[in-house]
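Heads up, the chain below is alone and in the form predicted on its own; it's given as structure tokens.
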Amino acid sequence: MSDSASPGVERYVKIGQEYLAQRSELRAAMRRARFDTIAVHGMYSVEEAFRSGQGGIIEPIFPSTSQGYRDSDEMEAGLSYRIPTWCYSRIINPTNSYLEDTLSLLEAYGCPFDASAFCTSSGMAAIKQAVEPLLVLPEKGGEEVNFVSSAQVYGGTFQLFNVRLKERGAMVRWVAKPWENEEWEKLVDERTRFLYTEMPSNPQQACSDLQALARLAKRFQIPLIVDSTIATPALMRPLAHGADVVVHSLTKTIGSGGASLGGAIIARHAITSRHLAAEATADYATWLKLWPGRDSGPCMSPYSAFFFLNELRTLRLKVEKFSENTVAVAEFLAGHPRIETVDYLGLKGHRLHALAARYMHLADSDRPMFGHLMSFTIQGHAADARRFFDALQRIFRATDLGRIKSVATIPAISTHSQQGGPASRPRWCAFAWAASIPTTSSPTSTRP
């Protein structure tokens, strides 16, 4: 309490504490609910509906840039973060908070611990915000700061790690085969700040042994960060396997309707990091939102949050159908004479099928499922891939994925053109594919 604080400030603090106690009780109850119940309701209860407005049965949009306060005492309590507040939408917005509540409940579903979330303007903003505080350079010179990442990541992630973070003095060490634990072991040392993997990866379907990576990270007292965009919490919840932080491009699978851009950081409480202060590790996502995020401003629009909330309500049902349709298409393509290879973790003959099946299951089910992303290589040359690609009629040619409508791209000339190696070779003709609900029951309705 500052020297100039009025006794009225403490009155608002007490009211805030009572409200937080009520929210804690509701959150404890929601943590015992089933996956779909959480996805539908989140923390927006009947009581909350009347507290926040006119009793609307779905979360309202708060398009206002800022919150008004009753008096100077409430403003002081709010701006010092002593009471629940959304003083300015660059920091917090009520609609965004409803989305963050739901995402954190879903990612911590079935875990003995809780988590928090921070929603951002895009998936790349989420990745950048999640990793930057871990890469603060030491005050004394001479110490190299590094981090270890799977090389099989989204092209934007590769560019961020390989160019932008290098510009700031942080060196990435790439793991070419992220499913081989020994590859990670030999790259981690006392100067490593975090481990990062994407599972399943876009577009080559790489995956990692999350539990083994979590053990490695704990040994060095650093966090494991997992991009789980393709799986979503409906198929995989990395926190339950030892990860500290999960990032999403909500634009993709969760936002399958394709109407909004957004990202999310979900962090378990008490993440492992010997390089961060205790106030940061205790609740990393909230700390990011209130401090680094406040200063850099990667905020999500409340309109986007509203769209994502409504997309989340049917997430498990959509992901289940996406997975069923994609495996049908993958099996058809795997038997086609003009297709050289098919990369889909759901194919039993895939080299990583067994590893992926350990981690990817439909929520509230023991059914292994592997999502909507698939890539395949056409026999011949790059010109043959382009000819097939240009002939697509019902499938949109776009640098996107996870849509309710199927979308295809050639990563080597689009999303992954900045990566070296196979993605830069004309022969590499894989497609990233999001299989929507088909208009016929036969997978042959999609013919190469």
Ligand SMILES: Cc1ncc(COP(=O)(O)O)c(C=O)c1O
Second form
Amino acid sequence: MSDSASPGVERYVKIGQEYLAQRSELRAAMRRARFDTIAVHGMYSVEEAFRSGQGGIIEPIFPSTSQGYRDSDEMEAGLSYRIPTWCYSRIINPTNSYLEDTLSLLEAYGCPFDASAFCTSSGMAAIKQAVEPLLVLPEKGGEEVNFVSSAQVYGGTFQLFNVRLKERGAMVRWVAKPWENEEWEKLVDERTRFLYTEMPSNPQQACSDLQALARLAKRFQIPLIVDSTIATPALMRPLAHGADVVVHSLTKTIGSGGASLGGAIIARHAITSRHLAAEATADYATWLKLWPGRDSGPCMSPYSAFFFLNELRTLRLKVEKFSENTVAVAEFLAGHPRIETVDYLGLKGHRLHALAARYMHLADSDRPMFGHLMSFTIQGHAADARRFFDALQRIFRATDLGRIKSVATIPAISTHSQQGGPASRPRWCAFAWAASIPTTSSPTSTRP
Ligand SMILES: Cc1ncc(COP(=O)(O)O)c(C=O)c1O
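Follow the form predicted on its own with the form predicted in complex with the named molecule, if you could.
Next comes the full complex, and the chain you just saw is listed first.
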């Protein structure tokens, strides 16, 4: 189709190029804006509002399954991706595109290079989409393919890597202590396709030295992928430290209101991967969306995109408050006689505090901050942990985190029940905790 010599197609291509030139000017301007300005506006400018949203001051939801074209020439130009188009909502959707613009601007905030994003139906869909093309297996009888990952990852990721990808012949090599660079060094070889870490990890608060991992990945010409769900770009931006790809469960901290499931893959332009073709590495997230994503359909609902766009506008303020509240709760628990251990990166005595502080601080400030996730161990036995847990009143018992409401879980019987190591020990009765934002008005105030 793209071989057509129709002058009509070329006319649409020219109009598309003019629009893209305007968008890249706006993008350049937004890349110079402050974090909160990006979070509030993204690429939805006043001009864009009149172009696509009848002047609506926030991004409109486009629930339509597909885009209609003016004529066959525009359809040809659109479906061959020669003009800015959204064709069909399994491939692209305008509301999702606004979210992708904002997320990619936030993750590349302060970087000398730009990035793109691809939003998916869930965090797990994002992780699966991000890693799969890197694991294309060699011809039958070829050498085994591997990837190296922190073992301290969310339970669903552990299952994906340990079971689903193994079923397809891609072998995971686990790093038990992901903060120890030598462990990674020992496991990487010529058949390694990527490095993967989660930081901070859910719920054990593991961290990695991102810059050292990025150097290691570069040496082997493979990408470093970081799950930054807990930190969000308001606290940490792995691309700035050399990572190639960031994945998020938007369901969690970014979507703290708890009304939608979603995920995102944000990749810097020109990722390093000697296993992918140049057309894929140049703009990995867009390539994933237009080709593998088109063919497998992990797309986000535009209703969810609308929800996440609105959540993002206040992200930095929420994360600041979460962090302040959580450190106060962690300090209280650390001094409590019935608590054995508290795992919170914000505690100065935590063994990974200094490492985390190198990478985590509130955007547009120098204040180290560590987010909402905390775990602790109650003295006694598993039954004591359950008794404490069952007595919680305002705090919901749920397999969830990052909420504006505090939620608690016992990972060993929920999120991490399939995972070996400490998470499966019944005595380890950690709680994933999200300290909610307190009211700032005095509860005793009599003012109307
Ligand atoms: C760190 C992390 N990554 C990924 C996921 C998976 O996200 P989702 O539930 O949106 O598929 C979760 C879920 O809890 C998580 O905590």
